[in-house]
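Presented below, as structure tokens, is a lone chain in the form predicted on its own.
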Amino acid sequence: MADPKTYTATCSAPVNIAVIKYWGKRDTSLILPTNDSLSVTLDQDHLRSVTTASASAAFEAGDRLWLNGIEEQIKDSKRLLACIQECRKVRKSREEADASLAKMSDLPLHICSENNFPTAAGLASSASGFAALVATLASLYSLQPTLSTSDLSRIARQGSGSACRSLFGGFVAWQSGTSPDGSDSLAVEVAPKSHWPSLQALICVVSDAKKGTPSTAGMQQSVATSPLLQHRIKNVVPGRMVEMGKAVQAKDFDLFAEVTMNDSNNFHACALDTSPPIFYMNDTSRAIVQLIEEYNRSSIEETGKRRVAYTYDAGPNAVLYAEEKEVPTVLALVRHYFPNADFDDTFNLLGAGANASHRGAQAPAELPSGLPKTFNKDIIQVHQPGSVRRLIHTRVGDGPRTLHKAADADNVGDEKESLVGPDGLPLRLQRAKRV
């Protein structure tokens, strides 16, 4: 009797940084948040989440889920099996109006999963790692055309709400909607990637730990002890939308920024306004807050204008974003107050000199020339060496891409992308053995 036949994808998608935040759930089964937001959809080439998964009926032992891995209970997850559950219902749907498509809803399914960045530190991890999650069901079912990618977003958003952008690449909207059933409460497309070109980010990455407070928890916290957070909902959010909308389809830096930054302290001052307060932000966090305040104040007093923009998300990592034309500056700052970061530049933006200058081991860095006239050097000190773990260099990205699939159509892509072995075990555990 011959094997039985298994069927397979890969897909890789990328972290998404919000720049009007959300935070709360008017419905935590859902996952239907209390506000819009707005993100930006930064380059997988350098953070990203790859899934692979595989069906067949050999796999005996029913569905199985390894994370980095470790193997993880799918049965333990609403989240997950609401994923995996809705992505097979449209399947099912699909076998039962084309006789011709193969049987692969039933089969047992084997999940791997692999971050190349820190999971639970405020990096967005949930959010790549459950687009990826749909994107490669929905390239192993075939779901698309049938299922647009607004549609796709609605099933992500049920694993991380902030998944649902990084189905997207470019500037993603994730619309709260007002429907009961969440039907309304998908990603839309602001602009492309290519729209705002020169728009850079450097990410200061100040822990790489697991946060004290969840995301999850420290939202519905939020949400049933702030008066802030309700002001928030209701008075702040609707207009920094628009404001957001404008500065991006005008490729306006300098409004950009200001949104941004308002947006991302309004954010943090709810957590603050929360019972018991969220300290998502360290001394490290603020310290950045203070020179890139001090650094736009002083250019505002000389052109009109800002020139860097800072956010956080749940965590004190800073996300530093910057016209490409800036970023040298910006980097060289960073570098002078926060010495000794090992410095990331995968696309080689600022040159290969550069690339390489900026490795390993350093004494703090020279403050740039050509600061503004009033800029205050002593507007921080200089901190310890590795106060800032790491730097990260990037720009706007992509969506989801398909990396390898064998399915109901020939390969596609790179069978050596897939992260299991034809048994559909994880390949990092049989190289590991093998060690």
The other form holds:
Protein chains: 2
Amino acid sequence: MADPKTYTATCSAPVNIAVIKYWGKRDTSLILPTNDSLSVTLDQDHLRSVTTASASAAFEAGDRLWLNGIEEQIKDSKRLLACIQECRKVRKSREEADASLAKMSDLPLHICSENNFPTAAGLASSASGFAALVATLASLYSLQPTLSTSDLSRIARQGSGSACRSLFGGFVAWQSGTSPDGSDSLAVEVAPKSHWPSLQALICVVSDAKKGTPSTAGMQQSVATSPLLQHRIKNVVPGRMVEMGKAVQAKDFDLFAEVTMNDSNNFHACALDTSPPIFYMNDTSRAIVQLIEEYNRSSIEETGKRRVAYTYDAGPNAVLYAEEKEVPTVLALVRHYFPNADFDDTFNLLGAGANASHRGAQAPAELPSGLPKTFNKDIIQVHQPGSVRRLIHTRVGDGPRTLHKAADADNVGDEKESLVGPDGLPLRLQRAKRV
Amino acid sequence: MADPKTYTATCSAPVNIAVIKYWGKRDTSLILPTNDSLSVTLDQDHLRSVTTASASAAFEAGDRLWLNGIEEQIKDSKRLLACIQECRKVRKSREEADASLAKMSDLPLHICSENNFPTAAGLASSASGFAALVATLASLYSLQPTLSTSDLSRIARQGSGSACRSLFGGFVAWQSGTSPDGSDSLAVEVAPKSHWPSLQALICVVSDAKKGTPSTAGMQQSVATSPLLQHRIKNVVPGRMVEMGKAVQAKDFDLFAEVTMNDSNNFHACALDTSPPIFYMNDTSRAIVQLIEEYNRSSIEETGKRRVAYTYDAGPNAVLYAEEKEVPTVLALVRHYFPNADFDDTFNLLGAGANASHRGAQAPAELPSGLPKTFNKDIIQVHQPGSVRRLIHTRVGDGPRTLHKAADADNVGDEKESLVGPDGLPLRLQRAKRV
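Previous: the form predicted on its own; requested now: the form predicted together with another copy of the chain:
First the chain shown before, then all remaining chains and molecules of the complex.
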């Protein structure tokens, strides 16, 4: 007779933003990258994916999955199947080895996943989404410590390459590995969040009507056609991984910023060198680059060091990294030159009460006195209101969190966190927190 | 007693647009490039620089030079001095060897130079300008055949690197050479204009308020900071020079287009990989790239071959190359998606009489029926009127022309072509033909 119990687990997982970029696969099926990459994990208090997985004999239609309340066909996604099957396989072998464990590996799964950031924010959700999926299945099936967090990252990698980096908090390296079966292509922690908690991020969401080239297709076009990408993979990234490791260990922001910006530009150069060329940055993206370069130039003249780093993924949005104490000035700069961006003041930098919301038509922010005097006026100008349409202020964060679990001997967290109701269907669509 | 005669010569020289780009010097003083480059010379009937050089003992203030009617200080420009001194030196040694030659090498020079294209056209004038200067001094001093055209290109190179390529018509290679003194860094003819006279060009002048990074400074920043540029120089350009040579010899437009576009993107990728990054293309430039890529994609589906090539120098303007028979469609495409561009219909493609001028508010051009059906509508859209503000239609052209000469035994051409009056001062500013 089948087990009548319902087992359930709910986890959240963070977004990560690479400072050494992943671009190119050597195996598209196993998602094995052509080069190492390194990322900063952002705070789940601001941006996260949440997933609930429930296992029950009562789920008669077999495995089902809902993304943001809409059912998706699991069988259509080799990547989803790979993640679920790998987790199940490990659970099954544990059940076979330990008769005291509940027999849940063969029970159908109902999985619900939600992001707390709207698609309109222009942030990729696949990394946090697949990380949350794998963390949730690992929690449901109690796969740790049988599997290490790096083992879980290896599974998440098969869902979405960069998802492997969202299994850890802080600073995370994805080692490309050399094995054809992908067994050594996984994430490792370079440093935890606690190592450098003052590192913050300001995401500038840039308006762009056009759909860009999807990164999965784009990176393989680059692998096939760009002579510069081959040089990047073999000769540029390895040295930068070493430099970035040093920068993080020493909390050397100047070096961190230099390598981050150079690598962002190097990646976009390889996209441009692709045939046909791939453009992710637009005129607003480039204007943000020029603003930050001018600000760093004046900062280097004054202190010998950079104060901000920009980096761009496969889209026009800028992610700016800066030390906490520098953020008010960076925010004022961006709000001055790119007026009218929506902004939730989570950190109460504008002094109107924590999490005050600033929408639309505010006047251009005033600049700290004296700041722009050294700027090249031909290049640095106030841009059309709304060309940056939203600012998201966050910081380095931790890895996946178990929000609720009722499986095996564990019963932790608050059942209210679950996205799956007692009937096994999506309980409610979490109110997407506007961030 | 000084020779009381005034010797004078007037020459014109063409613009050239590289299809394998020059970016980086190995010697900034001698202007020795880091890589070979290859260009197409454009027709002087449409775009040209004209220079008159007069030599007379009566010019008591010594050498003087006027550019577009405004006097410049020759002594402030090492590059101008280098070109003038080299030509004089060769003349002097010829005079010493041949007593029948007029002793004009020591006479002061008055030089006037003008472009027939307004600065606002966004076209670099240094290449045609220095080519016209050297061609004029060579004519005045009767330096040929003592010096070959390649010898003259070596002199012009010291004025402006790409000027060396404007000494020849047709298809021209600038061989970077290896000698530290620059003696083997010169231009050679790959094929004359007559080899492939059906090759035409459509210059799309793109609106851009911002001043870009000057190419002289920009290329040395790239040499100093871009890891990708080093790869381009050593491993990308050499193979492309061979491919482009084959394409020109075989008049293989498809290969010509492929290599031209790849090399333009490769050059701009290296500019982007520079620290701080250099941006020359803007959103309009990129939209033209995407239009041409889509058109070529649909053409490849239909015929297996590309029909248009784009290339971008150190600025946002596109130069499109196409075979004569393809130009009406290319023109219609550009005028449809980028409405309201000023256009002088020199080739009478629009049928309203040769050289009819189309200014401003015309309606978007109609597309050839069926053409855009296969275009990706997410990418290819009608752009804001005036984002391409002028179109210049021209074709492959010949090398420098002697318009007038009265020196040594020669008296050729029409004295009315001279830019210097009998008093040795600028005669008039040639009416800049609006092109």
